[in-house]
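Presented as structure tokens, the chain that follows is alone, the form predicted alone.
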Amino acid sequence: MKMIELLKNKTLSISFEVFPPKTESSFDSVKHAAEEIAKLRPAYMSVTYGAGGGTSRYTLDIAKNIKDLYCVPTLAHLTCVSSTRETVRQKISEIKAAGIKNVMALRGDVPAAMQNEDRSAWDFRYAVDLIEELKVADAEFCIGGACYPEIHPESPNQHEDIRRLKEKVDAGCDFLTTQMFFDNNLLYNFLYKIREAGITVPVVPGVMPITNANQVERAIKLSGSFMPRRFQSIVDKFGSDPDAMKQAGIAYATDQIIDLYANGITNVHVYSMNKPDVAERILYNLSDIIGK
């Protein structure tokens, strides 16, 4: 099923993200984790794409396995930065051959060794270039894009960031998924601004349960996320107790999701970090709300 259809639900719908292994030796453990999450029957699952495409074959293997064996709709990530047009077209062909219709089109991180290269001659410099390529390859693709409630780390300001986001939507992006955030008010403000800018496609909020204190620094580095004082207090209090921090982090994420639903948002994507127990506890906390 296409994502655009899945996102029309009127009641709360929860989806989960998994990421592929970095090495072949860990493939089986990651595949097992993804299958355990699929058994929970989420609305859909997204499978990320390794930095620089280094684990791209695992992305497709896991996404196809989830779709074929568990009948869970899948969203395969695809990045394009520093890739040739031939490479990207090959990856698109493989996605089509796997029967996957939902693609998350991302620029991706520029490899460290290419940070200082002249990018003007690259076939793909931005996500919008990939979106256009996907539309040409198959008009039936349902294409997702990323958005940042707190501004993309490389954007000079939010006005410019939203202008770039509008370009992606105009190029054929069917829906958007946000980077993680920890203060719902930031999302509500962001949604108001993008609607004012004429961006009307569905936006799926991305929530990440912080289950250990070490994740905080990484989350800030990856997304530049603002950490509310309330959340910082939780880390200060429970960060040195792994079990307590895990429970508190899941509770905080659950509270975020409940507030989002209470304010009219019916689809939430959870960055579950390949942890079936975290996914299960999130769904358990919401069981009466979503009817599971």
Ligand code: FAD
The other form holds:
Amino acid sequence: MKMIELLKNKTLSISFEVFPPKTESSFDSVKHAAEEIAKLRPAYMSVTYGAGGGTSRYTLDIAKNIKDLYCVPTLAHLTCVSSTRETVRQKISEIKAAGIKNVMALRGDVPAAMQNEDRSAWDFRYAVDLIEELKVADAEFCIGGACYPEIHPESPNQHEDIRRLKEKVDAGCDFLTTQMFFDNNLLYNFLYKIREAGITVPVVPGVMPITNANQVERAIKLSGSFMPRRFQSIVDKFGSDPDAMKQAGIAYATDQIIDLYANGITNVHVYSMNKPDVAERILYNLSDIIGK
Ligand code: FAD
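Having looked at the form predicted alone, could you now put up the form predicted in complex with flavin-adenine dinucleotide?
Time for the whole complex; same chain goes first.
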């Protein structure tokens, strides 16, 4: 099923993200985790694309497995930044051959070794280039793009970031998924600004349950997200107690989701980090709310 149809629901619907293994040896455990999450019957599941594309094969293997065995709609991520046009075309053919209709079109992070290269010669410089390629390859693809309530780290300011986002949507992006955030007010403010800028496609907020203290620093570094005082206090209090931190992190994410739904948002994507138990507890916490 196409994402654009899935996102028309009027009541709360939860989806989960999984990421592919980095090595062949961990493929089976990631596949198993993805299957356990699929058994929870989420609205859909996204499967990320390994940075630099090195493990790209696993993205499709896992996405196809979930779709074919569990009938869960899947969204396969694809990045383009260090790829040639030929490689990207090959990947797109593989996505089509796997029967996957939903593609998250991303630029990806520029590898450190390429930071100083002359980018004018690259086949793909931005996600918008990949969106155009996907549209030509198959007009039936339902295409997603990333957006950043707290601005993409390379962007000079929010006005410029939203202007570039509009170009991405105008090129054929059917929906957007946000970077994680820990303060819902940042999301509401962002939504107001993008709607004012004429971006009308559905936006799915991405929520990351922080379940251990080590994850905090990494998540904040990767996303550049603001950490609210309330959340910092939770990490200060429970960070050294793994079980308590996990429970508190899941409660915080649940609270974020409830507030989003109370404010009219019906689709939330949970960065479940290949953890079926976390996904299950989030759904359990929302069990009387989902569908109402
Ligand atoms: P773009 O939309 O191309 O934007 C990148 C930057 O360039 C922004 O600052 C933008 O304002 C600017 N820009 C855009 N167009 C132009 C232009 N024409 N001229 C000048 N500047 C421009 N990474 C992975 O490796 N694999 C994944 O699976 C993955 N999944 C993700 C899912 C989500 C929901 C999010 C939010 C991020 C994900 N990422 C993933 C990370 C993402 O690849 C990085 O954040 C990357 O740095 C930017 O990708 P993008 O598609 O947003 O890029």
